[in-house]
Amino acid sequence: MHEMSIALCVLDFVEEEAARRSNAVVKAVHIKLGALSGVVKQALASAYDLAREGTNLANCELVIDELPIVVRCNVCGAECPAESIQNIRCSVCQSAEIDVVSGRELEVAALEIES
């Protein structure tokens, strides 16, 4: 379950970005995750849950925004949204020449920070 190095590295940087920022209060986190990222949403949630556990950001809520895998297309260059992740293939001509535009990220989009 790496999805628990994950949370624990989500909140060492919240909480050095709180610190830099003179120890604000951060309300949430939010975070892109697209399909192809290899994290399951509902594994990454609860162990944050239980990262956040006791610590100072135990009111910290974790907002997760799942992207979908979109793809461009090296035969008709259309940009689309592949069917499923099983099927990674241009919607258009059904191309499987294709190049990955979004759908790998696990990143830290936002912090919501008390004024």
The other form holds:
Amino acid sequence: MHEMSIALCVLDFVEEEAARRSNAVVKAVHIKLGALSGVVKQALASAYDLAREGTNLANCELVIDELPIVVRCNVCGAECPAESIQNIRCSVCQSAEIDVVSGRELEVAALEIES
Amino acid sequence: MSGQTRLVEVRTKILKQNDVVARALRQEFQQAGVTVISLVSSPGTGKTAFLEVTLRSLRDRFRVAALVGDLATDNDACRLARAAVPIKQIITGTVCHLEAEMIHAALADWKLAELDFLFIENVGNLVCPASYDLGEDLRAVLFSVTEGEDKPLKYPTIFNTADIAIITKMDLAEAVEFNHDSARANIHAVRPGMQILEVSAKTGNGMNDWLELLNLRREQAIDSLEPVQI
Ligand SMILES: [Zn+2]
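Same protein, different state: after the form predicted on its own, show the form predicted in complex with the partner chain.
Complete assembly follows, chain above in first position.
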């Protein structure tokens, strides 16, 4: 599973950021996970718990914010959630003439730093 | 210590490092005039057979080569060597997908300018490769008639990140009562408008459409190149 690689990337990033901020204590890292990111929330949470054990970031929690697939419809103009991940079309007029505008996010959004 | 915390916004892609390398690769491929195609599928889809026929069909007219991602236990590269074109194996060990840095490292001693087409066969896996840009021009997702028409519904993300879907082992379609319409509907449910090819590497059926598409891609890539300033 690639969730372990992803978890390690997150920890590396947090460590760098902490170092850049004169070794700030990071209590939590918030990430955004789009439904089309290719990463499974539960698998990432488990991988993260395993990866942080015994490191400087053992107490740094992972907060995962899941984002839905949002499409822009080229027929009715609506910007709306897709019907579902298995049915990516406009939920207003059912057209498949759409562009995915979000749902691919795989990013660190914020850090909770002890002050 | 009060234990108070403040929230600091950082907004950074988790795979930023991979994206940076992939972008550099894409630029390098463009400058060298090589068209790069990646293939993803589950194990057992017939991806290696499909690639072997592709390489054999192209090698007389074009300079072709392939990178093959294998887990430590497989050896698709060995099979592909029969196509008599440059092949390099990338052993991923326990890692279930290729990353841009692996491609970069594998290409270190190859002269890209001496190639027209480079194929990248990803590790057999329909989940993990979805998140990793490899700098390719075209990503093809393959599944065989023996895997069932609902494959796209089980792996919507990889179908959504790929550019074209290729249904393989069409020679077995009748025997397994493969339903074309439902397979196509499922692909289009997860990726509206996706181009679909139906092929058999065994009989060669449908392979011409694939080769034509590759040709077209290559011509478009050449046309889009800015005139070189001397
Ligand atoms: Zn609509």
